[in-house]
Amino acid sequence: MANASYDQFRESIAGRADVEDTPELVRYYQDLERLQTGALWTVANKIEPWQPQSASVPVLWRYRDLREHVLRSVDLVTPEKAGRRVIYLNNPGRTDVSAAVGWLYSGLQVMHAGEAASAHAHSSSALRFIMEGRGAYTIVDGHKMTLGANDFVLTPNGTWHEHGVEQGGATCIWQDGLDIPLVNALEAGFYAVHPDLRQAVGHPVDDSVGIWGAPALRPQNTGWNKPYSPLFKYQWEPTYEALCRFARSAAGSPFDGHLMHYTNPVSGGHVMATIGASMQRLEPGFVGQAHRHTGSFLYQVAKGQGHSIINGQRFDWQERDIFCVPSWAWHEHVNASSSEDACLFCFSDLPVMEKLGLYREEAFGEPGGRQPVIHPT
């Protein structure tokens, strides 16, 4: 078939078939919706488009705007009452689910010092980054980590965890992300209270860090087979040195300049298995290149600031602000400081694109590998 011709047929079936909805057709389809049936050819391009058409929306949630709101809650409610005091964020495309993208939720968190949650289990995994404050915990399985600016922790999904932020310390904001919508979708969600509401810690703090925390060492007789990471909590300041030594060793990516994945130590894979995780470097001065890929990502601005282009619209980041890019949406990074670096934290269903072989990417191929800004900020 000719390229032209190609095109046409493609626009022809554009939503439907072109079937015209003759009196009969219309009383043959009343009979079908009587059966709980339906003509395929009335919606195959709807379920079955011709690429990923993603409900969510590019957003960009400033921390400016959500902090003071996120502190009033501390006067509002109590951890007691509210379970978890969160401030989630929504997209206005995924509002049936409370999804910050694609089939993932995030929040923000706030607990004052010596407030601590009770312990719980969900079937959803989950991560925190650390956005603010001083002496917040997490407890996991019994394993107690201590978790400072930047930092991020597990805690997958089975497991008992609880939060928490140590008398002496100072009120604490984190990053919430979680699996929520897709355990959801797939109908596989359960949650659970502890029998004690709290756990009690039956290891030395941090002692996740001191096994299995050494880069390229693995511990001798230290066994581990579940799905996701023995390393519950990844700090800030190897990772910033590793990001650091990376764009010193080599060049990177002309779409992500250094990035580099979070991994479980004992398979070098994801995280999780629904969720991934990494941070990436954006030297003085990087003007990226216009890619897109199947998944959703969601950032939050661990240094410095920039922008992105994501679908033709720019979005002005600063530190701790958050900004999404939903599946096969069009997207570059921008640091235009010529003498601060900027990093990105992303979470993301990676592992998931990945396990079903759904993951495609390509890059943007108008000359120099830039999007026009069509939407201003």
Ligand code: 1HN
Contents of the next structure:
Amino acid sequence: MANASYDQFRESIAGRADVEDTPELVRYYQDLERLQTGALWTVANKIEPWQPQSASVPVLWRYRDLREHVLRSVDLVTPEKAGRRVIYLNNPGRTDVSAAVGWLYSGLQVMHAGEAASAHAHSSSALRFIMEGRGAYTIVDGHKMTLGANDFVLTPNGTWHEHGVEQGGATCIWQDGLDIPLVNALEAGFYAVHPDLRQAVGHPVDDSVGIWGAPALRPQNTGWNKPYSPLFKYQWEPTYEALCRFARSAAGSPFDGHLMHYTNPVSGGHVMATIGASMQRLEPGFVGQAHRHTGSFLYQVAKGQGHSIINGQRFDWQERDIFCVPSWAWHEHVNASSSEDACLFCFSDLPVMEKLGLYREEAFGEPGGRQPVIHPT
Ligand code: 1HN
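Could the form predicted together with this ligand be given as well, to go with the form predicted alone?
Okay, now the whole complex, with that chain kicking things off.
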């Protein structure tokens, strides 16, 4: 990387731990170990790196490779037996915690017409992004939502939630995103199965959109005070229209093109306490500049095709592919197509980074900087 030699230089300068082992020190360390203690200077440089050292690696999961294997699971296990019939994304650097990137979990869930998975609740916050099929629904705390391709739905932490596909629908596949690795790292995870296995639908279908989904209008006297969005479903069509209007009205970001965050209509902030999400549009011919920031990001290509360069490695993506950008990895996005725009859905732990005061961002090199491609594909 461009900054590697500078980082190595900084690592060699004074002020950091630099104690050579002697027989006496080794005996001392052994004595400390027996007392469940240790000398900080033996670990300080490792536990306090100069900058984030993500254990996650950039990965592209190609949908054309995954899809048939996801569908195979339909004949192998039932949703009743499996609880959730999901093929999860396993970052090679994070296999110990079943994470797709950083502290985020993700998987592809498949359901046939007429199938349903029972209701449960857990401390993890979750979301779904619909990839294909017809007739999918999710019920969140008695609110039923109908779902189509590129719709984005929340199942916030603590809510009862279940999913299914209506009789007469078509096999559905969606991406799940959860903060399970984070919640487990914080040792704060609870899980419960609904006592009746199914929830009663207690409200008109899609009522959360009816109440909260009007653009820039907030209903009066709803008394919502939960730490997540009362709007549980964000539909594709109005999202795409908003991005196109944004693109006609302003230049957008040199790094991200036209990017809009899905928001909690009450607070204007992120949709959930630990997970944020966005959709960005890269217009035909868009060549993004490289930058990096803290936080772990998982993208799904909702529309079009293009490529991203992540820490010097080029990943060519097309519709439905999923790829990740680990914390502090350089990344830039390109839509080389001359005619079609590309849209990237993304979810991340940005709310956590922001709330904890850990968000940091920098541009690559000079303005206009682009990465050298070290590993062309
Ligand atoms: C979960 O609740 C779902 O509700 C999917 O569909 C995947 C992975 C781990 C823990 C809970 C779902 C999950 C999950």
